[in-house]
Partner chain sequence: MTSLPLTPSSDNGHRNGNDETSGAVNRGDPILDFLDKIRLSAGAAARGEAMDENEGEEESPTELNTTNSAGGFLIVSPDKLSVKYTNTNLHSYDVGVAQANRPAPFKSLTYYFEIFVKDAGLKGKVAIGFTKEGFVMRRQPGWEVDSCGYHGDDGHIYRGKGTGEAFGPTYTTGDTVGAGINYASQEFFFTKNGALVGKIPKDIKGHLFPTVGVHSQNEEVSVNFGKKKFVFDVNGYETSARNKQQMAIEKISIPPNIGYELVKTYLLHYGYEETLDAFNLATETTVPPIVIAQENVMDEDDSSYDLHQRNTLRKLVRNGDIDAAMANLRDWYPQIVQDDKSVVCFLLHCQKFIELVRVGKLAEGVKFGRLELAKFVGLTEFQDIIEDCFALLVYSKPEESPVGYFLDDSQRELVADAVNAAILSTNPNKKDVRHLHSHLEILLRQLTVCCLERRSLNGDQGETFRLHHVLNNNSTRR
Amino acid sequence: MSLFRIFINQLEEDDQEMATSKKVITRGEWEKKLNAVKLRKEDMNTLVMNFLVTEGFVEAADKFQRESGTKPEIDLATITDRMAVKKAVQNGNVEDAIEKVNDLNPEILDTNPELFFHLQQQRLIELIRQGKTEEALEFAQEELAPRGEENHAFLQELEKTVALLVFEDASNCPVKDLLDISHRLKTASEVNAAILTSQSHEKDPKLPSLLKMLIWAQNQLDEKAVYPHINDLSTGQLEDPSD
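Give just the one chain, in the form predicted alone, as a structure.
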């Protein structure tokens, strides 16, 4: 039985309660239910390895493999290459990132026009950031405008980006967020996900999704019962409702 099955079972039990007040579950009762859950160490190790590989912690993944004997789902050498691409985008070196992606697998960009457009858009943003107005306009006209003519969504994105050139002070521009570092990170994450997908690997780690499911299950049960919560996901410690 999984931890989430405990929450669901408890919800089903509470739905059968006729009383209008919430059911009170003591710490002892709740801990007994949790202790009844049997988790295989191998499954936990696989979950950890999945997180390390997906997030690109190659040294930690290598060490964890040697210590636990857990095999990664992909060649760890490819993580280094993937992280090099991600870092290049994060640093604003988009042209270098595109070259690295093509070295890894040319089909990634050939089969994903939206990703390629976003990389080219980020490259345009970097030119604007550097104050290279003429070069930016030429790049937009030659590389992005033709794609905008074929795709209305691309055209809208291009128009938003070019709007940065209209304002001498970018802080007054309605689309100033394009110049924020967070936009680089967004593009880098998109590239990272595409590379993982090309390697037949999940684009997102499983652990955060499981934690979101835990929070969802607790929120559902809150409507039915009073019971010890896991409020701090970093420790996993139970806390009484009155704490």
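Please supply the corresponding structure for the form predicted together with its partner chain (the preceding block corresponds to the form predicted alone).
Just the single chain follows, nothing else.
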């Protein structure tokens, strides 16, 4: 037998060995285990509340508190403020947003030079979008150029932004993405995250992480066992193992 053949045979043997050495758990056994899990309703409510609060759905969080008795983990009033800032950025009112952030907590922008630069950059973009070329240039020189001098990455961003002015039809130039509404949303997200962090709150809701953990846990368990999976998170249907 050629060495190659011996090698292939060995792999096949290993494969079979691996397949049979995994523990097989039947659907019935698995469902029994599922039913034995003790989940507290309060914990699931807390998970949902955490989602509503982090996403900034104030009214929903307030109603949920009334309907379920779950306490929000941060003061709902702070959510309203945070959402006002986010909305302002999403609507292109960056100056207003900056003012609101400083009202909320002046340290946020002080300790977050990158965020502050991005907000100023967004302001510049809005000025350009409105066709206020002179004002834009003045603003760029006074507020943004000094930041650019301090930081190379900022300088590059600044140059990209100013490039918008050079093109007749800015909506068709290489840097047109800056004018896209998604850039506003990106900046809005950044501000949202910074405010949450300043309030010692995690910037992401826990729920998506748990869903990822489910997929990860199934992948991990696949190494050692054959058992019913949930392959479609939306339906939560248990699917029997394929073989």
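We call the rigid core the largest set of C-alpha positions that still match within 1.5 Å between the two forms. Given the structure is predicted, the values throughout are model-derived calculations rather than measurements. Numbering follows the first chain given and starts at 1.
Peer 1: Using C-alpha superpositions, work out the turn of the smaller rigid part against the larger one between the two forms, rounded to whole degrees.
Peer 2: Turning angle of the smaller rigid part: 21 degrees.
Peer 1: Supposing the core is put in the same place in both forms, how far has the CA of residue 236 shifted between the two forms, in Å?
Peer 2: With the cores aligned, its C-alpha sits 3.0 Å away.
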